[in-house]
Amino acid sequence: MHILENLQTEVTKQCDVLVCGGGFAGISAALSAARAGKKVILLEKTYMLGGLATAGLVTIYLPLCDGEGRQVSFGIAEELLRLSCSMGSEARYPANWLDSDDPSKRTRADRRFEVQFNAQLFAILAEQLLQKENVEILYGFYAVGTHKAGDKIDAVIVENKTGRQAIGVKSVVDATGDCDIAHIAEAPTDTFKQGNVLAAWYYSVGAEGYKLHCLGACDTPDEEKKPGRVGQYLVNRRFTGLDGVELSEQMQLSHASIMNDLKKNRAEDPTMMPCTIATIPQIRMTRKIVGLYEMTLEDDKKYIEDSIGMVCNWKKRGPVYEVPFRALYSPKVKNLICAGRCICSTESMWDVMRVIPCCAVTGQAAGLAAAMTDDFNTLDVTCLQAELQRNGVVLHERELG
């Protein structure tokens, strides 16, 4: 234990790669870095892995395919999908993908490569997988500050039940979902201007059995303006997701919406009871890094030289996007890289990139890059790409055949 120069907080732990955030992006980053032989610590402010997908009950693992019979996301993105339904799925089981080895039989008319999974099962399975790879998981840890030596972070300051302490780092992956580390470290960031609409997803048991209620809108608010689209607003208000008081109010409005929905449903089914409600705010988009490349919807089918993997558009069939490494970091903080919904994109593309498969694809690349260097500006991307390919990732659409 020691004290860094000009830092009064005690450094209690050291690691090669610190992953901040235990959602799908953070899980993927931690796995990737640990499998590269590095000492990895994963911070998660709740006491459950999976983030919005588990504690937030958004339990739909959206597609790994383009909707036209081609898988586009591979590597850890596929590994975690298979893990999520390894003890059974709740719904959307893609039998044509998981039970068939014949890709020629997959067509545009088939079910997409997605699944609805159980939040609690996945959280435990993911924890066990990380433990197997010797990742140190620290629950109940908030990152509240950074200490920098020049243009690199050398320690992240955290708070937990014990109090305030610091973790010495070589590289940091920001998988917080809110780009918190980049913001704290004064890397350039931008916020979601439209704001989030209220969502109140919950589970119940009753005459219909065990059921997920997707209550409230969850897409980009601009989507509601399209002709023929019916709004699903629970309240006439939007949320930044970046203010503590606002988030408290949002959770209370979410709870009130659940209660109203329950009372309405119980009029027809008196046996209906809630069995799970979200324990974190169901906020989708908040803050992102301003990287060297901004992804857009027009990147569909575009060849990206520094691609670190591919993702699809979960909202419609057809589009395929190659994800640029340049969208994951800013040169302002050399050893900080972002993953998941924190990466650089336009607001419309943000709604595509925020979902589970995209988080896993960017998380795997970010974790591996963090294991390879403490300066992402100088990293030879071809070396990163070669290692990703060795780990099963397909980088370019033209490689799909």
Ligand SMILES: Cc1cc2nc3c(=O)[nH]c(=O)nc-3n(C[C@H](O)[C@H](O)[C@H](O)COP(=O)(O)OP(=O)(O)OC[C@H]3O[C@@H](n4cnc5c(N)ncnc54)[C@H](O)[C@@H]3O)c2cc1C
Second form
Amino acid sequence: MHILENLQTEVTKQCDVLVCGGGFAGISAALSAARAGKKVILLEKTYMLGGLATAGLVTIYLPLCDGEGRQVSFGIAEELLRLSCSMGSEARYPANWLDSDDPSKRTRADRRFEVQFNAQLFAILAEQLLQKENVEILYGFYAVGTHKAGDKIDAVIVENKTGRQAIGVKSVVDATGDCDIAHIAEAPTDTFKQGNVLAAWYYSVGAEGYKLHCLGACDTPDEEKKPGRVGQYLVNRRFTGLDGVELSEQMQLSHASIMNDLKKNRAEDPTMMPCTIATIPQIRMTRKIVGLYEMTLEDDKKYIEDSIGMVCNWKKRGPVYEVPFRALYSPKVKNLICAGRCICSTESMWDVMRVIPCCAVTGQAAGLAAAMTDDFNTLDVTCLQAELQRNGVVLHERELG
Ligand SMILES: Cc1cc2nc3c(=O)[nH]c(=O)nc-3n(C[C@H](O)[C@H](O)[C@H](O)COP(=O)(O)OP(=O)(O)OC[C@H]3O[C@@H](n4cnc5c(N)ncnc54)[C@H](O)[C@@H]3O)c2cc1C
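Could the form predicted together with the ligand be given as well, to go with the form predicted on its own?
Next comes the full complex, this chain leading.
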């Protein structure tokens, strides 16, 4: 059955930069755009900031360093890591990075620059930081459509408790993680072909205190074939993350896995109780923008002229990747830029680029670029780079020494 709608949608708000999605990418983008002096609105369909990293309980802020003693990600990526543990960390606290500014005093190759933080604390701290920078946060706002004038978006259509309305924009950052806005606006996108495994991360309290349980293997089918990997999967099924019914089933399977695990653990510790379960689906890779540059694992230590910052490989020590500005947008929709786990990369590189520090790096650049222009094709990248450098970002591997 088809229902035809003829809706008149009222434009209720206007802004320079609209950031859709309040995960690490969206937080970074909103901060960056607001600090550039623009009127910024951040939409988040749930009622907390942090996305997968908080509501999804993925609380491990993976490294800012290359594992060989060199920090590679700076700027807002470092600021948010420090914020995440500013009122205490849960684990992985790297004193060699956080308690000394003098590299000669500590061996920074010993432990990577990463931390396990508390989701609830971070969500509130990030909210307060954005409020301080005058970002208007709109919780419970789901971006469901775009209105275009030529090849630019002039309004994003949202739904919330009040109903359907629109927000007028100069430029838009797609930080939905799933490239929702680019998809809706008919920019070219691609999906994760291998599909995601089921994850069921949760926290418990019991005899051992407060504890994170990371259920479900963190890999892709290519790695599944490696010896020792078999048997770590919770269910024999892969998930696209792009189908409403499938996501609902995924959530219920995660809950069942948590219950099984809890029962198993209770044989040892009858006092154990789950204290936090994820309130959004724990899905890694779904949809990405088809940009002007596709990042690959072979980009390790390659000089990228339009680099907007660097990231490491959380899976191994050594690699350093400069992130091209061209990987963040498609020329098809001129005032839309992507950040976070939906930027342009190959499937294997996607697994590197989807993690928290990379989302913060791309978020900072996307937010700043959106503050500088409403046409990313014509932006002078050297101006963007100079401004990023002024804000603490290091662009090229050769500048690390
Ligand atoms: C099981 C699992 C384990 C992981 N382990 C780690 C790890 O140990 N360390 C690490 O660094 N990374 C890890 N990751 C990856 C990492 O957590 C995420 O990729 C990263 O946090 C993504 O950030 P993001 O801002 O791009 O997207 P998200 O965190 O997905 O944020 C997107 C936000 O946008 C909102 N949103 C989506 N659509 C709309 C819409 N249409 N309108 C309004 N709002 C919308 C969502 O509610 C969400 O808050 C893991 C991921 C998973 C699933």
